[in-house]
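The data below hold one chain only, encoded as structure tokens and taken in the form predicted in complex with the named molecule.
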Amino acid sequence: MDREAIAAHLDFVLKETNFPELGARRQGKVRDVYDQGDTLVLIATDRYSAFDRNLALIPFKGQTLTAIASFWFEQTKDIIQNHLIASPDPNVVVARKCTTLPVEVVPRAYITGVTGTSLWTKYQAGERDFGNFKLPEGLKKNQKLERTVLTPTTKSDVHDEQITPQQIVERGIIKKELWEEIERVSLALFARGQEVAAAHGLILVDTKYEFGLDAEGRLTLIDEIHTPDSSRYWQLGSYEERFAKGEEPEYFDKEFLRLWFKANSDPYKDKVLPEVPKDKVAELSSRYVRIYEQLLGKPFEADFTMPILERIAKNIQSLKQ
């Protein structure tokens, strides 16, 4: 799909969802989960959140995400199993409830990012040891790490915090059997994603996965997988160039309409925020749709005979309780 059928189309979104008949709500983020005892119904939106608000509507982004999610569960399940149990709609996932792990584990392969959290930032700040690994002197921004290295966070309501994996153990967070097995399953499951990304062009930079335990006590990958919400990807072809330059690697991050909206307001105060501009909803939804074709090697098709939201109520029939 191209720019200007997205820029046709800025209407075509999914806000939120109200099916009472799939099961208790909860609305996540992005997505509606809809618990039906074993099960879970979770519904993508198209919902961008930063800043823990809610800040606009970009069309696509929810197709994209399932759709992206599935292709990597395939492609990863002979290293473990995960919770993708259907897909009855190009925005919905049935999957395997499973107890969540209170641990999000974050591989990343470069040294990059501009947050507080992100490695870059804490090494420029003069961090060099980092519990569980630790990095030489005379790093360069975007460069490529030795090996991966691990960088899990505590999930929190309020905001996620760095924990190392020997605090993991001590704290009797997670066992560390249990603890050795979700390293090792993390560092294949991203050897494979770059792999992969690599055979399209693609670097996986760094990603975020959740596990959770199912019903027989077995560890299994939850929520989704190198989808461009969970990772950071960059275009193989021009790395080297533009890093040999010094200057930015091609990226898909949605960090520019983060910028934007710091720019033009307030994120954290303002009460009401400014609506983003309509070339940057495009903008944003055309990197969705690029990496959904870049790595599933096949034009993004999307259905607009109905709302997406009526389709929805139409695939769904068969999962009412």
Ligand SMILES: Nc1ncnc2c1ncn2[C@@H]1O[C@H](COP(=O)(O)OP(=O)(O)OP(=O)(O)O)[C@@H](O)[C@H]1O
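Starting from the form predicted in complex with the named molecule, produce the coordinates for the form predicted alone.
We keep it simple here and write out only the one chain, dropping partners and molecules.
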């Protein structure tokens, strides 16, 4: 789908859902989650979230996220089991219900970012010791690190806080043996992600993993994996030349929109933020579509024959309690 087609469908968005027949509903930053007892029904909306706020609606975001996550769950199921059971609609996933572990794991292979929690922001402020790893002097923004580092955060719907592996164990948040398994699995997942991404002309810069325990107590990958919402991608082909020139990489995530908000407001403090220009909405939508097409190797298609909510209602008939 080209930019012109996307610009013509900026109103083709899914803001929220309301299917009480699917069970109790919880609204996350992006997904509406329905509890069906042993399973969860996750519906990916087109809400755009950054700086711990929902800021805009991006056409086709939910559909691309669902497809990309399903792709990666399939690519990594030999490393760890995941919660995916089925996807009855382009925006819907049926997942195995797990007990969510209260820590998110963030592998990083490059020093970059603009948010308060990014490595580059902290590095610029003089921080070198991050608890479980130390960074040398003289690093440049967007530089590749000597090895992938893990930066865990506490899991919260409001604001995530960084925490060290030592603190995770000492505070009894996760037992030592389980945490060591999480570290091992996270590095293996990220290495697989880098390998597959490179084969498709992309650099997987950093990402976020969430884990849970299934009914038998087995570690399970949940939520999403390697999507543009949970990951940062750069184009591989132009990275070296751009880095050598001190230029920003070709981004394929929402970083540019974060930068726009930072340039036009204080996104952490301002009660009311400026409305996102339509051309930037179209640009971000096109980035979701382009990474879908580059990773999955096929054209992105959307069904315009009926409204999204009507299509979802039709496709989830069999899931209703």
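The term rigid core refers to the most C-alpha atoms you can superpose between the two forms while keeping them within 1.5 Å. Keep in mind the model is a prediction, meaning the values are calculated, not measured. Residue numbers count along the first chain shown, from 1.
Remark: with the core as the superposition reference, the CA shift of residue 294 between these two forms stays below 2 Å.
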